[in-house]
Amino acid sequence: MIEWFTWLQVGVAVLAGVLCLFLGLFGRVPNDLTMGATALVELLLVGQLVVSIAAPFAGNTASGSLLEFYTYLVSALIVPVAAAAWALIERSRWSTVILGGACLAIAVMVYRMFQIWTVQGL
């Protein structure tokens, strides 16, 4: 995996999470900014999926368990969609907080996926 892309994903997910948590705690309902931040996290995860499928063809194979890697990836792809759908249905400030929590959880998942891919002996 490409290290700078991983750090880009982690940074965007953390910024989106902090933004959503901040706005949610100050009473803002989900808006274009929070939905856009969550959509950007999802878009980067789709990029991660494409890279992880193409990387073995370029000779870059995973060091750890591919089952664990793809379990994290599929979970990370589902979480923002589910959180955004719930936020759009509920339209409360707490749903904005949930969006923030989802983005922060994805930051941890992306870092763990990077470790599985690159670090030997996991």
Contents of the next structure:
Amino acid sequence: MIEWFTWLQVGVAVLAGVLCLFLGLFGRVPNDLTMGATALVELLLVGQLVVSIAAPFAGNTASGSLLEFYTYLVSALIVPVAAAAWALIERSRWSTVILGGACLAIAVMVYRMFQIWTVQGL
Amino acid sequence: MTGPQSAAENVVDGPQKRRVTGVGRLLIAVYGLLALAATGRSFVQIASKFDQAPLAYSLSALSAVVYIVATIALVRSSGRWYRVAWVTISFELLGVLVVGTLSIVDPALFPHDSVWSVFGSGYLFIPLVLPILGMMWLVRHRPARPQGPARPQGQAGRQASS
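Could I see the form predicted in complex with its partner chain next, after the form predicted alone?
The next block holds the full complex; its first chain is the one shown before.
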């Protein structure tokens, strides 16, 4: 993992999550903005997947369990897609809230992935 | 130009909209996420270090399966699935209470990274809170039964796409 990219990703996911939660609680149905924010989070996750596969070849290896790392990453890749699919099926304000929840969950998961990659213990 | 008028009438998300299932949907989403988390974690545990704590990790896998079934049951939530939802959610509450208590009384019995250890503290206590919210939701969304006195068979009302 590349540290600045990871923090960028966590930052975007938090922003997108707060934005969607806010708009959802104010009664907005999923729109281009909230779906776009979720799509951006997903895009960064795909970027993270590429980085994580490539990084070991540049000497940047994970210090923790790769199995656990990739379980997190694969789960994370599923979450925004599932939330977005839900938002397409059911166009209600709660779908926007769910988009927000999904983005915040991604922020937490990426942070955990960073922990697995860099520091051991816990 | 009659466009704007009819558009104004068709505003999708008016405040008066009668969507009682709204918050319930949120509950289902959190259940889905927890099911995913529990499945992922128990997969890692069983694949990499099952022999370290077979009891705890088997329980982890069992809880993952139960979360998945509970999520499906909440999505369906009619007829037989309603009962399945009660059984699985009760099982979760029992699990988190028993394992949570045991993990504090006798920490050696459960390593600290199972879903229910210390009442689900590794998951922001969501495993403890969620079954209670789930039960509250189930109580309030009982599927219509013929036993009510003045309720003529309203059972087919909510079968949207099953």
